[in-house]
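Coming up is one lone chain in structure tokens, specifically the form predicted on its own.
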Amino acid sequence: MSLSEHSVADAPAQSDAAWWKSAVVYQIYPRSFQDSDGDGIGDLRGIVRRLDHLARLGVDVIWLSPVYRSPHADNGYDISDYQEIDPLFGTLSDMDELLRAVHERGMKLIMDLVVNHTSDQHPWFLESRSSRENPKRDWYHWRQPRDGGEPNNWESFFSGPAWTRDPVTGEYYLHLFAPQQPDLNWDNPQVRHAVYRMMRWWLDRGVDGFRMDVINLISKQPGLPDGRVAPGRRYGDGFPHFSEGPRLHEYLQEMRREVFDGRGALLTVGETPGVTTDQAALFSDPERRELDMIFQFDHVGLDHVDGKFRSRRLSPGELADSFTRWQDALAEAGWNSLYLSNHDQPRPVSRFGDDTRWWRQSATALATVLHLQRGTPYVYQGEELGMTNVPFADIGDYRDVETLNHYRTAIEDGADPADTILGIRAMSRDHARTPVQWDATAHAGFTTGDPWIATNPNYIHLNASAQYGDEMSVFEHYRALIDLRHRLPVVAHGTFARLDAGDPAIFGFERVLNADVLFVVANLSSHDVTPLLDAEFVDAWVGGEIILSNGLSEPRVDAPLGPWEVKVYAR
């Protein structure tokens, strides 16, 4: 029996709770997906309008970035009401309609859970800041000034100190992100159970799980000690003290019991910046009953030189080495989330590939090596079209709070504006946030009004409409990859083994499940490369079938590979 004749019934026996091993998740950033009312901002009704695109792609799960009520200091990741929809995006009725439409198409929907912090406009914080005696004072981290300034030397992720003095009581509150995003005090059980009640409310409404924003930051080191100040830096590195805190896993296990037990086929994925392979196994080992999987940041930090806004091109093999390290680390216990991009990362074809001469080839090669690893793949909106970074002209074109804060702080510290803009052009989060490119009409079919952020000018030729039905398109290649995961149990359940192909530019690996074997070989460079493979291995693959490629490939596994050429063999 050939691989193409196999069915999911051939997969190892598993509980319904592990359905996500064969699934593909698609992330929607609602503000930039589809506008339905002409105000230039994407909304829930716009998402409903485009669901057939996702059904055509074949994805199983939609992850919805925040649509809760928010002042939008950080584009919705500053939440002022967890149980209301922001009017920018619609209403609770619109949300119910979206859930129905998603479920009617056989897909699931998970929401973004942002509970390390709230908005400073959330009623909890408004009460907390009202007086030192307020019952909710301890729901956040308040501290007395130290020597007339911040209580410790931590730096915010968004530049500047991680503390802001509140004039109402004269004390400082902690915010690891923007000052408008005060951190919740998870050591207070009232906070935790308020969060759990809110989560159960959404699950009762029909949501199928959560992606948990910076969930490994919810437990802080008692005493909030100073961080080490690196040479030439103004602030200390608080990360070792506010990440992986002493009660983190206790809280996640409590959440599992209080929220998810007995509810069936849900999905929980945690965003965990800075996590190590050993720590990742703790989160996602099913025996520990915490999360199904986590997002790690190893591969998206490889090109950082001195922070994310001073970056470099990766050397051949660096990306493959990172992928392999995580495949090996979570092989026996745990599960990988596979991703190239999201709302916080630049476009992968511009970052890791070649978005000029080899745009299509590099977009499809990167997608192939990602989707055919062991783990659950995530597709960020527009990635399935090969959307690229945007040629913004100057700082006035940007909208992202992280980008704007970095520019302001860098200039205040004496940095050269032109040099600062170069770093921003490579790594700003705004690259991921320009409107999805649906067709060649005005604003790429995203809105009939003026979009909240400029559309990439290449939408005239790079758009979904132009790619539908074109077998050589990026979109149709993604469809084929998703189909392989659904059709061939070896993709979801097989082992992973990296193979040395004699050149660091070549990423080759085998996936094995019982008698079924896949061999993936990709040239992740813009020059020709010839694999140097063991003769016995080459002989074993004589007669192997190429089941997917992004070019006119020679059948031998050791044939020369063109720039960004990828081939998938089955036997």
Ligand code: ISL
Contents of the next structure:
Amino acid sequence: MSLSEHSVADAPAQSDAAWWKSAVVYQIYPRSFQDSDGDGIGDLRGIVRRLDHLARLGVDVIWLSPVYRSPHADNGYDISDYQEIDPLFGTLSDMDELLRAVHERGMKLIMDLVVNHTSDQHPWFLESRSSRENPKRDWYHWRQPRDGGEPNNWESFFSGPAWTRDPVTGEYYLHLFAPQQPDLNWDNPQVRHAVYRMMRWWLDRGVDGFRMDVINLISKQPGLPDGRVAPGRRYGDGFPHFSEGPRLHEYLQEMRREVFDGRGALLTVGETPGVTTDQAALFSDPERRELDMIFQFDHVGLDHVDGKFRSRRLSPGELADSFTRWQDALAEAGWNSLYLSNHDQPRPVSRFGDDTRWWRQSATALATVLHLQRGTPYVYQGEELGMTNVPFADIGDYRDVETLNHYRTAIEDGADPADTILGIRAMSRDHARTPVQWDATAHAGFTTGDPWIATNPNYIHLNASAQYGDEMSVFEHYRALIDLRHRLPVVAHGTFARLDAGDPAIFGFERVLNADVLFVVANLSSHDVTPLLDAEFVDAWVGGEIILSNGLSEPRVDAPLGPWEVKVYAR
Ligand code: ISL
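Switch from the form predicted on its own to the form predicted in complex with the ligand and give that structure.
What follows is the entire complex, opening with the chain shown before.
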């Protein structure tokens, strides 16, 4: 291969600060990763036991979903003590042990930072609710009733109003998520500095950065104005008023100064639902000193029709078009996080691929077009095995607060139960939360007890131990992709350019870094397609080497592609 390996000298002057451009992050949802004590819930010691899986896969960073003390109204995204580990997951010394074991393997670990809201059991909120005069009253958003009801017309992300009346004082408090997740008032400097102190405490303990939950919601429009009510709707659209508020970027720059300045190789990634490409550049342009990168939501909203629970299959090309828009928009300033799934999303092979006939091919094709874009890829636990959506048939199988609230309010509003379940079966967050499928023993090797949520029955054949060492497996394909990013600077640093291949089902793109060029061509559909490429382009690739593929791989770049076939050429 003429492509230079380790030609770091060719890469754009890469300061240490941008080490994450050639890194791959793996997300662990601790509840469902590995149980060590038989209570049916994953825990920190379980993670330590499985670190060799991650080392084998080759990932650089672990993002740990919340393990802090929590009443678990939203599986840990409702935190009652930021400086304690929930007993379900272990102890602070288990956490220290995990950090040690991660670092020993040359990996890093970032924590989930959930500071748009706390739990309603957090001491800050308990104080705040206790009286109108309490010094912490202003740490949350309290308002008088309006006409005897909610202070404004915003809807919670988890159904129902975004306000709950507290009997202690008769006032309402704001919660953009569940009532057990009251929103902090970031305009109060004491709140911000308490958060920064807590963050420094974790960094001092050895964590390597943070994934910041709904960080674009921390600054709200003063006055909390009503949202516009669409015809036929009960609630107003508060989104324009509670996202991208006027002081958001000021707060992130302050956080950067107060928490991160002067520290070593860290990673910060913001979760920013609804973010536009222009806003994304503001967050992640290094000159602005805010965040390293953000999660955008464009491609995971494409299939929402009327809210997420009325969804549709994408047509060929929609996914590639969305990825291309983001590649182009952040080409000059800013940096993309690349992901197909996380703990809030259905399984990508079921959602975007074909999890029956073309399961292996579609899981590997989707992974390839994701990992070889410009940006930092994130792998969500089980995705590297091609785990699929779970065929739950009954509402009693589901555990997620969003799913259960949606079902309850839909039925109260007169919806047909069977129809409601269909919507949930396509999109519930629980698809991502069934236990990781390690092997073919009981409960997929996840627990010796009863798992908190049922295991997908396909674990018998779809599991990690069946895939290790099998060159054709989804796992080994992910491993190869991660290895490419580490070996070839063009993967991390090259430019991106999409090529028109005559059919929307084909996603073809080139990556270029000096003399090194990659060409990725994928058929993202379940039928055969032949790429139509310029004769000149085809000629230029004669003799190019196929460095990765998932099929029989005809050498010509314009050879017909089978369903979900992908090829990666280098020259
Ligand atoms: O999954 C969603 C509902 O369809 C998203 O809107 C999600 O709620 C949003 O992306 C924010 O997610 C984050 O914050 C939530 C938590 O429930 C999610 O798990 C977390 O990823 C509240 O903390």
